[in-house]
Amino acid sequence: MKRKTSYSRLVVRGLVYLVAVLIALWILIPIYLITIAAFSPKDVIYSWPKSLFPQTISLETLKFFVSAQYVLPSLRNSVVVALLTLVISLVIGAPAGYALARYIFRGKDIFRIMILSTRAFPIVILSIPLAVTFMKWGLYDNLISVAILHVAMALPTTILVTSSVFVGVSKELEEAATVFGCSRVQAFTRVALPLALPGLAASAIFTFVLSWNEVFAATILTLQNRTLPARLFIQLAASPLPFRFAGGFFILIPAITFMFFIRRYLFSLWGITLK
């Protein structure tokens, strides 16, 4: 009996392994062929049958899409609307969070289901009047616009996460910490927020991935500040191979670079240790 326990738990836990690893190969696959792409030559890109494995390096690919008029501006403004939507969203999400977490008050579960109902509003109803009052404001064309439009988009998922990272913190620290003379405001900023910074850096890296993929507020918001996804989503149709190819990894390392560097918060949310 205990043989046939041991062997049915191998079985589960070797098709939970095979499906990680399938979900694995099934991400990192299309990366693994955008990035040979990119850093191969012409010639090999329109060449068949391709090799998995890359026989030439080359920047060529690259250069030709980094040349291409206004490729480093669109991406400029990429990273300053995905970093302004990440500051504000953990600026105001995370006070709202906490709020929601430590605080009881009539109509908390309602006020929960109304924060995460705005996001069943389609962007397609949302971005048309936006576009016409940011005219009115004088901001139609404006990085800030697409920013407060990312921000409108990742808030809710923000506070709900934030709130539920918070609710994981014991409150008892904080009294502790009340008796020992610090304030309520230094009570939340040296002791709840150090322990809630793992989950709110995986807030951090679905505000900043959302920000940075989004493409259709940023074509109706902006005709010359475009970032770079709305930039591609116009010219990529006409644009030939090598630069949809070099476009992809363009778009792929920003996200990936910031969660490298983000991934100890991650890793600390669960239980594991980097030295």
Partner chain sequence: MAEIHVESVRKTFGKVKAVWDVDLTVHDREFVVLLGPSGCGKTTLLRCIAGLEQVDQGRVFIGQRDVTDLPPRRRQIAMVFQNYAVFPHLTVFENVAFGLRMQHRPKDEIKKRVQSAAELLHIENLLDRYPSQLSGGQRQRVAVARAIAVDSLVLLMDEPLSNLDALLRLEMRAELKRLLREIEATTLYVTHDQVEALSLGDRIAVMRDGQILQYDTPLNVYDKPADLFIGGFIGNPPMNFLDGEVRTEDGRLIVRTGGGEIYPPPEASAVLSRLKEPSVLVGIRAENIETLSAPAEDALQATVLVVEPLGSHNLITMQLGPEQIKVNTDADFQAQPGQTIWLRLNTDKIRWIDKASGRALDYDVSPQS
Given for the second form:
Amino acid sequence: MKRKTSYSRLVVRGLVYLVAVLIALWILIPIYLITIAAFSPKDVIYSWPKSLFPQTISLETLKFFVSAQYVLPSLRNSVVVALLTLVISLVIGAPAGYALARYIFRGKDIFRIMILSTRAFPIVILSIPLAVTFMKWGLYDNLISVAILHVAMALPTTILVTSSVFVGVSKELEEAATVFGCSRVQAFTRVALPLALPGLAASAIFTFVLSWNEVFAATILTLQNRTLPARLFIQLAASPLPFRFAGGFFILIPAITFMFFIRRYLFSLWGITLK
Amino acid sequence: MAEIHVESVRKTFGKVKAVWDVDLTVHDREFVVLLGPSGCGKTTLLRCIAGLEQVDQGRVFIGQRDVTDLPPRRRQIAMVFQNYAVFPHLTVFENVAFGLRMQHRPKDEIKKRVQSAAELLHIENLLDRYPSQLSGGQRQRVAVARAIAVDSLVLLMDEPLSNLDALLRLEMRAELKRLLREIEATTLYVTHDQVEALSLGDRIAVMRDGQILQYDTPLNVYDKPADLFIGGFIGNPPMNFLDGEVRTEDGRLIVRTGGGEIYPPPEASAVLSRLKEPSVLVGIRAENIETLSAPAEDALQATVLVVEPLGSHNLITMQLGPEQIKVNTDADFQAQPGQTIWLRLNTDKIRWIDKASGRALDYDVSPQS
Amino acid sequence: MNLKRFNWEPYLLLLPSALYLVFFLAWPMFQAFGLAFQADDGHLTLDYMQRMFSDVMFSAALINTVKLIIAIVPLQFILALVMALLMMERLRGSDILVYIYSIPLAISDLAAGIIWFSIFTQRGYLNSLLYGLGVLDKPFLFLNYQSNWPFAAIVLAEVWRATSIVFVILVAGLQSIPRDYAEAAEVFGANWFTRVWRVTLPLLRPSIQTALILRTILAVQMFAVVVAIAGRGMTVLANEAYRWYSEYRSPHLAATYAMFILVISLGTAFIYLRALRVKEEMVL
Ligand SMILES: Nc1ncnc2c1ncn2[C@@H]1O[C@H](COP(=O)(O)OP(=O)(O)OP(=O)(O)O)[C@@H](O)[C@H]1O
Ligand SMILES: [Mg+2]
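Could you switch over to the form predicted in complex with its partner chain, since the one displayed so far is the form predicted alone?
Below is the entire complex, every chain and molecule, led by the chain shown above.
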């Protein structure tokens, strides 16, 4: 009897592992496929049937992509926009996060709920009127305008995340600093900031990825000064397969790499609920 | 060092009166313990003195200077926080040096002071470590070292021993006592542990509901609690309180209690005779009751309910008339539940308490200052 | 509360974000409203609305969007729940699994579209695999717009890419539920399924709510995945907003589509909030 239960337990355990691994494969295999596509020479990309385990690795396709017109400038644009977005949303959002974490004040709950509900605000709605406005202001086709919109998209999350980061830094530490001679500002820069830094960096990276990935607003707000996803997107229908695959791989890789660095913060970044 | 003087300070949080009209003076180099149950406002009072909370009303003086409107860093205080608040991103050395660095002291002075503070607290071999590599007791020492390294006028400590296990606590208590004697700091020390309070303080301020109820030496607080609450809060077991009825027989004042009669000493009699109502509470500590195996003139008859051997002595719960009473006896005292025993109360040690107000009928009010 | 003691600090700290959100979130939303309901000369009009509703592509876009949401969101939810419950089993190597499971969080919809395009395209990996298995002897045209395959490819791509966010929210929620509850249920004889159904899921309600709202709102604006896989063969609402703005140069109609997307988003959020109401007294 006992034997049998432990045996069936083993089977169940085995099945659980099997499911877990299958799901992991389901996620990893498409990434693997786009990777081998990006590292295949052109003729292999056009050939059929393709080998799932290619023998030759070549940089031809990636070189072709990078040397295509507009690609390098738009790569630079993407980086500029993402960095602008990151800096602005952190500079504006972190103080608000700090306020939510440290103070009790009238209107705090309302502000929190507003932030929570704008976290998933449809970017489509912002893009079109802002495009019209930026046109009037002469900011159309300017990277700043894309960054402004990306900040609007990222700011609520930045505020929530930085607030949970600062909640994690005990208030008592800052108080101790003020007792031992710091002003409020010094207590923040000498104690709270260094301790919050890893969390803030994670939030920054997250914002970077958000901006790096964004297609719709970037496409609507720019004409010549495209970001990489926007450039790829408008050229997609007209591009040859190697261009598409290399492009897909290109926007995929930095995102995955950054994700690796913030994996410890995943749950605090996205796990915030309405309650 | 200097004295702390708190004048009718109030601090409320919404409707909660955390600190309500508190006056308190801690003399130069005195060690005062703030004692009270959880939530009575000890931490709040300490934080008001530190400047971490703004008072609603009242003034705070440190060393004759009105610091009420000064931020913490201008009050020349040092503080040990309830959860130590040792900076996790700094080494032990930098933690201890923190206050000195903020004062821009020269490097070699910082080094010397950190070294001597570390030696006082036996953490000189931990200076290169980070707090995460320390045990709770070691962290606490770092917090204390950080506080004594700076030239502060007063030292504030908020339950610094509360996070330690019992053994370490006992050890640290003794060490703290020695240390504070040595550095002669004016200290205000918060705890809700009465043993700690009794063993450490020069004086104890007992708080309840945001107010200071009694401010006196440990011995007086223990022997002569100002009211019912303090008698019940301090001491293990708490003070016994028996219903008593005051009457005069043959020109002599007696108190009927516990199914018998007791005879108050003359000073007490004088106070008791002035009572408007004839009823009084008789407060008596467990160790001030003598057990007799045979009836005697001034002894009360009681029945043993429970015997708890505690090693150094036995704690016996007895039925005395309609009430229960706890009595300490020698460890070799033999008794069985149900057995009848006679108790003699040490009338010199009795606290007579006004039933209506719960306050002690004080004929020897200790001077408040 | 006297004025001298009033603490302005938190409000000062909040001010920049509040202003930013008013200027670049609330204000554009009003402008979108204006664009959708106001002609160039300033008078109010329902013209654009009527034109949107009578547009040939409108109903296709709406139907496709709704069909995609109905196909994608439940699939994602179930898959994410399975993944999250797996994480609660304390498997060996679960650190790596968590990382792998959350990789797609960082993948853009465009990249996901391209990846799945590379799989489903005529000379793609799926055809190669089927050939290798001997199922096919010549490539099958999956992305043929007469068939349902492009739809299926989009669903797969979207499930692949965006299940992670549901997963992460659910795991965060599960971690905040003390194990005692499920263990108590186990002591009282509940089997695994009952425990999940009767204890874990009800307690997980706030997280489920958040995840579903977030997911559906993001799915309503689905865009680049669709274009990358189906090209012009299939349209969705966001795509129409984009085309009206970029190709037909009509911000008015684009804004009308955008408003429509907003209304659907708010509507679904409202429905979820009602359907999965968390009663105050049920929260410990
Ligand atoms: N920041 C605050 N906001 C609201 N109420 C507070 C705040 N700080 C303290 N209180 C309330 O004030 C009262 C006194 O709290 P305080 O922390 O001073 O108690 P304490 O004596 O230190 O208790 P303990 O022994 O548990 O530490 C309590 O009722 C507490 O709930
Ligand atoms: Mg306290």
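This structure is a prediction, so every number in the text was calculated from the model and none was measured. Numbering follows the first chain given and starts at 1. Definition used throughout: the rigid core is the maximal C-alpha set that superposes within 1.5 Å between two forms.
Once the cores line up, the CA of residue 185 ends up less than 2 angstroms apart between the two forms.
With the core held fixed between the two forms, residue 120 has its Cα displaced by at least 2 Å. For residue 32, a C-alpha deviation of 2 angstroms or more is recorded between the two forms after rigid-core alignment.
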